[in-house]
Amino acid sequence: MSVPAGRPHLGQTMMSARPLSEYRAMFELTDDDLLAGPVLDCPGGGASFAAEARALGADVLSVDPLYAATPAELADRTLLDTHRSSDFIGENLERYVWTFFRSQGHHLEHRRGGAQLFAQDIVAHPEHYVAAELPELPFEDGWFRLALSSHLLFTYADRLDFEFHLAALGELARVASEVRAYPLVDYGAHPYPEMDQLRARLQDRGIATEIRVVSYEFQRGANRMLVLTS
């Protein structure tokens, strides 16, 4: 799928190294959310969220097709993408809100720390990282209490079509009693154009949907998440 004219282009999908503090803000996560039952992070990318949440006593499993690579390859890819993301942000500063992060340099420091912790944790605890890919996950129905999905769905709407979004969200709702997906815009800050149709199709499957405003907004316009319950 081609990228519409006038939109910034990230190329391949990013392996982002977001830490727990950013997950808390994106998904409005409380300690009760984290400790109430098993949590799925899908796709997990190079996030240190799982390692930090488990240190608090949470039961978190991260899933990403890239976990089929070796830990060394993943560490290199995460660091490379961390700098690639920073470069993209530096070229598009006006597209971001500088409150959670004070500057491009602060953002890079924040993400480099996440990348380092992820690289250490996947070596120490490989059992918490599963190589699998939406829209087909190797888990039983209702295995997780909460599933979190960040910066895949809607973010890459220029290459992931409507049917993929429907299937992926349906699969997350199959394996978790609650799903939170963030953000609801693509990387050019354009709202997902088929959201109403998507929510209607999910409702037909018995999956309730709600759009919630969150306090976190780094990318301009990215201050909402989609919540599914079934």
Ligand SMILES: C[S@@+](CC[C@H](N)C(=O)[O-])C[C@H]1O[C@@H](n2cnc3c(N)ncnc32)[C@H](O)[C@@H]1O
Contents of the next structure:
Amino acid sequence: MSVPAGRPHLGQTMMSARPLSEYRAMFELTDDDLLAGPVLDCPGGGASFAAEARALGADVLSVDPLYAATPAELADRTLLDTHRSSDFIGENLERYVWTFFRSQGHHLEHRRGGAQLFAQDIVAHPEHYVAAELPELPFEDGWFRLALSSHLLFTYADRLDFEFHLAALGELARVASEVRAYPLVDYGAHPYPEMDQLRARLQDRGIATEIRVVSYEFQRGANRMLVLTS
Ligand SMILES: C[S@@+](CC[C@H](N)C(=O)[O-])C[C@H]1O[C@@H](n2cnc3c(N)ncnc32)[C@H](O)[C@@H]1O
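Rather than the form predicted on its own that you just supplied, could I have the structure of the form predicted in complex with the named molecule?
Below: every chain and molecule of the assembly, starting with the one above.
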């Protein structure tokens, strides 16, 4: 897998561990959004979003190909990637907006908390974590009210091509009445170059798209989400 010159290199996809507070901000989630019906988190990664939202009464299922590993392997990987991500941020401080997080240390503390909660929850409730991989999900049409997709689509646009993005978003829209994807830039903060074509192809399939500005911006320029309804 080659990475274009001039971009910071994150290696393989990270198994990051975002808590509910970050999901709320990235996706402008209200309690009504969380409680209106089943929610899919794909990719779930090491996020504690699902565990925390379920504690509020939400019905959340997390999907990620890495869930085929054992809980102990997942806990180790999430913690390792949390520290890798923190190191990357420390080397690229100017690429981030320091309002949601006060400092690199604050970010690390926040994500370590997410990683720990995730590690506990997957042991206590393995039935809420499904090993599967976009662009094919093992769910019936319209099973979820809302699907959330954070930091896979667009983030890794250097290694996931246009057809993958189209198929993955189409699949999320097949299983959920509404899809929210964030961010719309890659990990080097470059806007997704084929957004107009992608939206036109989704429109051809009867899937309406809207780009909404959100109040959360940690990675510079990452303040928009894509919303799909069908
Ligand atoms: C950066 S993490 C994001 C996790 C979580 N959404 C968050 O924001 O903390 C990216 C995740 O995408 C997962 N992933 C990679 N390829 C995937 C695919 N084809 N379908 C679903 N998930 C995938 C990886 O295993 C990894 O856990």
